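Shown next as structure tokens: one chain only, the form predicted on its own.
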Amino acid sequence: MQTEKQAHHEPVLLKEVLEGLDVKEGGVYVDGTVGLAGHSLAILERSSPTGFLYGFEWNEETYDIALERLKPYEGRFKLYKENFAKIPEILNQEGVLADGVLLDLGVSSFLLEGVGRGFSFKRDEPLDMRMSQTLGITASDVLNRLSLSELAKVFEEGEVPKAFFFAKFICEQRKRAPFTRTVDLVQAVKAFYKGRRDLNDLLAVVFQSLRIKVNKELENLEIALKGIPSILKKGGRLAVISFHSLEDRLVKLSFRNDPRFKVLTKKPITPSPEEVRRNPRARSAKLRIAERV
């Protein structure tokens, strides 16, 4: 497992989230995805000398490492160990409206190396996927226990090929042996998509699609893109960053139709050229940004 200080996460788009949050000095911000604390430790120094961050991490590791580096911050922020969909409730409970709020969906490097929870198929660890131990279900019980028909849409609402056909597979497979390793899904992807030539695009297809499933989360954005509103300053605003067609749909279609939102952002805002060179895993990476009116 990564160290705190091998921990090392390039924040994506942040030149294009402090401008698209409009961060002022003295401003209240809401970090919804805090993660290694990128985009938070840069909302503060902007915002200084008075500006306030509300932080939101649900991974325990992270949670620590974000604590220890936000402490030169000191009593300008507060940092909560839940799933961002309990933004608006306790920003209710503080009493306060936020002047720019922040979720970036992306699961860092840190995540996908550091913890050991299985959710790179490219390590051989338990098949676990859990952002937070607090869940109930990991990938293993997912794949295990689910009938056909569960696991089938699992597959298709995470846009898996042949989602149904990969699904009877797995079912078939389970009964010689139960899935518990992220090495027993990566040898049933291969054998089943034999001759494929993208296996790693396939693998990265059918790994998000549990992690999606395990943490819930496409329900949590819905929840967040349905409350935030509630918690922002008029003229206030919400960023979004997305890195799959699943949440971007979301994020895209809730601006669209929320009559609290003024769409700033037509297109999304995409990486530079330089951004994805300097940081490969930006290149998949939406912003968009709505304003409260």
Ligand SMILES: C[S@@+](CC[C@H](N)C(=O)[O-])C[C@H]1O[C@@H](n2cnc3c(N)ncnc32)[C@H](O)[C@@H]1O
Given for the second form:
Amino acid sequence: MQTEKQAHHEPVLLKEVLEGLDVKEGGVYVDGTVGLAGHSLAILERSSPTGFLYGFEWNEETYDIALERLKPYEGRFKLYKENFAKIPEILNQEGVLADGVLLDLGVSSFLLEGVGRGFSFKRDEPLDMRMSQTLGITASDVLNRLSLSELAKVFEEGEVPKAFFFAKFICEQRKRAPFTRTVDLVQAVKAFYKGRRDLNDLLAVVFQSLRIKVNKELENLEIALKGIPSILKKGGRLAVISFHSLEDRLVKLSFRNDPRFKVLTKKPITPSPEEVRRNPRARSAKLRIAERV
Ligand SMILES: C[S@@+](CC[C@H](N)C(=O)[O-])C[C@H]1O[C@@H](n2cnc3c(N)ncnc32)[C@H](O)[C@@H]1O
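Could you present the same protein in the form predicted in complex with the named molecule, rather than the form predicted on its own shown above?
Okay, now the whole complex, with that chain kicking things off.
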């Protein structure tokens, strides 16, 4: 486990998010994915001296670090150890409407490298992948317990090539020994996709498909996208950074089909080559912004 000082995550598209949300003095903002507080700190700074931030971070280790980092702004924020799907409910309880909401989806570098829960195929760790300990099912449960058709669906939805046959292969392998560690899954991917040159991409997509399932990522995003317009002021903005096509499609459709939104980004904003050089994790980021009408 990394210490508070070691934990690092470079905020993606920071300038574009601040401009897109039109952060201004005295505004009320919501960061649904506080992470290591990169965007949150910048929002608090830009909305000084009276702006207020409601932050959500459901990963326990990340929450503790974020709370520590936000301390200089004591009195100007509230941090919830909660799922961002609860933003509408909690803001309603608070009785406030927001000028801007940010969702910076997925995992942070800290979760990938610092919590030992099997998010990265590059480390030998238990196959857990729960961002929050309140979640019931781990990645090894998914691999060991789901039926063939359920597992095939997880891989199909995650856009894993040859999803059905890979699921069948996993079901055969688990009869010999259950999947408990990341290396077990890495070996299965290498054996099934033998000879493919894009093994690292395949590993990434298989791991991502399990992470999406374990953390109900698409369900949570759908709930949040439906509810957030109700807690935005007229003219308030929603900015969403997604990292894969499944999320981006959901965001695009929700922005386009919800009459409460006016889309401000016809095409998604992507990081400059300079940002990608500095922070390769940003390379697949897509930022979409909509305004509450
Ligand atoms: C990409 S990181 C955010 C990084 C952050 N913007 C920063 O600058 O440090 C995403 C964060 O959102 C959290 N997260 C993911 N899904 C969540 C959810 N449904 N509810 C609350 N937090 C979530 C993850 O634990 C992770 O810390």
